[in-house]
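First comes one chain, alone, set out as structure tokens in the form predicted alone.
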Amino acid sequence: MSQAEPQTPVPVVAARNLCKTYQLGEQQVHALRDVSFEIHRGEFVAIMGPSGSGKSTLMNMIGALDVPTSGQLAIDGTDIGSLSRDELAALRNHTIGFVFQQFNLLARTSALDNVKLPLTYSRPRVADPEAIARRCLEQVGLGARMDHVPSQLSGGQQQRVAIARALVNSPSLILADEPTGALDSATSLEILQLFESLNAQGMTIIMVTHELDVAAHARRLLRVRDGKLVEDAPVNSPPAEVAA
């Protein structure tokens, strides 16, 4: 009896001839033009490009916040173009952990309760959301700051809370949008090293940035210009000090 062929792992992100066109009055704006790539489980990928390059449009699609005009984008094997608004929301909640430049924490809520928040929308409900939130805060080095509200935390600590919140639903990928943009250079380096540590533990991370020094902490670089993917290459150079 012959052995069954091993199954090819499903990419976390698979883009096929991805196009996005916006109509602004009588003008058509081609934000993405025929973009194709795959991102597999355990990768740490930086997406770079100047303002107007299409990287924000691409990020919104990977985050299931927008759908393509043509082509296909699949997240964890699910074609986002085939989903309803509610199904897109469910995909975002369960498959993607978001980390933003401005942290987006509830100001009067403890770190623990901020991290627990996504679990309140989980279906089915988890048995012990507090235990999961505590574990995620410990994972990012904030085990001693769980009861602090954001105003009692430094910028770097607030971003760690945001990263813990992104981890709490055990997502397939972390999508980080300019995650060091509001931090000084030393704190930026700490956050990037945390991402490196999470990636070493198997987490798939996609980081959108316009800073080459930040992108250097990833292991692969996708560069977008004028709506096209112009570079897809491994990051070979060691990261330099992050610019403030």
Contents of the next structure:
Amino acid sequence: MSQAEPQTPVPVVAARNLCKTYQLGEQQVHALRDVSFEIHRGEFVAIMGPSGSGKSTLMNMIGALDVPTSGQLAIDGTDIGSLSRDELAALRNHTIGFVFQQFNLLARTSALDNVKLPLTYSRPRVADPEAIARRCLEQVGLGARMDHVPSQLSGGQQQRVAIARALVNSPSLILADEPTGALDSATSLEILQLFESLNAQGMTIIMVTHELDVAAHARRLLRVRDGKLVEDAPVNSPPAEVAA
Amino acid sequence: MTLAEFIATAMIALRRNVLRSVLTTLGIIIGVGSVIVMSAIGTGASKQIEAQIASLGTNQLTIFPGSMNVGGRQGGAGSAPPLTEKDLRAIRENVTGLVAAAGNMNGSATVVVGNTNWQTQINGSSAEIQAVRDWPLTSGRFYDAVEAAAGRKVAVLGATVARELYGEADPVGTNVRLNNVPFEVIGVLSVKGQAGGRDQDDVIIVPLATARSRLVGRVRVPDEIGQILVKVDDRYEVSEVQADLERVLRQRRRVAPNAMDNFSVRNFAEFLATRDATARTLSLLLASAAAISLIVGGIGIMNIMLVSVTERTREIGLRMAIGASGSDILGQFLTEAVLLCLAGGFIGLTLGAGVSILISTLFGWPVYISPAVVLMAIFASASVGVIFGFVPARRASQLNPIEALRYE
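Can I have the other form now, the form predicted in complex with the partner chain, not the form predicted alone?
In what comes next, the whole complex appears, and the chain from above leads the way.
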């Protein structure tokens, strides 16, 4: 699958002249125009942009939920443009860990079973899903609450379960969509610190947000506006109180 | 996903809304339940009739005086001259292809043994009756033609009568009183079972002449016979022998060439066979009517599954995002539908069996639940699940994960 050039390692995400066009009635909407970038192993990248900027479209493609109209997007060296629905599903299962704003945990299902869920869709089957799920829950600090159902957990705890679920398949990257959007600021900070520590352990993290102080926890910032990549720069920590 | 995981996932989803699950399967429950009850009654009836046919034998004919046809009301019982010993003799002498012919007269009597008594049917019969009815003895002997002609007071007990009056003891050699007339018991008949809703073993057989003079009240002619029973030899065609019999009797009873018979010949086994066919057709008809409610039930399942898919759009989106393939989602919802239907099928099966047993105890109807019908009911409910679960499951599997995740 990977056609790695001899010197440089295969980027986790490689976008080249990425375009996405939607047909809305008579009108053609250019959600993304000619976007190119690379994200490498171990990076912590924030993607920012106002609503309607094409940020969500970009995120869907990095998450292998959508395919480009033209240009190329390779995840772990695999060009997603040529994949079928089921191949995309398998790719998501093996290489991407999703974290959502609304957590998206299954109700009335224990934290442990929620974390195990991606493993039930894995092919080939993993040997001991239970043990892996337990390890992931311990990793996010929820070792004592494995049998709790979502309604018995606080928002921050639910998002930790979701992060454990994202980790369970040992993905190449974690894709977080506004992961603190439903949390208060103290809890948000805890979640962002968890991401930072995961990143410190070598996990690649891509986080979509519209808040600058959230993005400030990342080490690289991609800004999207009007479907174009307008900024690609390292984050200067600590963040300035520039914009609201 | 493995089948076990599909089932576990489906169980969680179904348990989330128990009341809805139960209501959804109600159509299947009623459908399967009524198919079971209908077929249990139908099969039971037809099995009983078949047993009666076997106990009667298909080559036995019964001759009654007068026409008993529905259309021949003017020739009803009593209006025609009775059958007599002369008719019986004419049959014995002139009809070919008979194993035996016997006269018979029915009455009833109170049997008294010591201080036990029992009300039973009395058959006054020629000695040949045993050959005609193919009825072996378990003990003692049957009377012969000489004893019968002499009007001896001997009695052969049916199995039920013997059991009721003597229990385990052997009645042979003892005396019974029939309507206060003492009779010597010379034999006990083997068990023949039920026929036409009557216990054939609740009977005492005595010589015809004895019955005529001692037990049956009024006789219109001195040598009157109630019915004549004949057994056709296996080597002859029953219908041909019957035609011969009718010709002999018309001649003997002086029926004018264009007049209707003043007697009727019946083949009870054939009559029962017709009834059996009718019962089968009727139960098949009722069972297929019940099967329609399975289809209605299936539509209910489809409806609720469509609602469920809509309600759980986000869940479907999530499952797809974390790697569920189209067939994973299809399998999940199909499993749910099939499990719902199977559960309904099993509940319906249990209810249907319960109602059948209840009917059998309350009304005394014979019921029989055949394993084939049980298997068919389970298979049918699973099929309903697959057929009506497919459309909702396919809709779920084709959702766009991006839109599904954003739903609500």
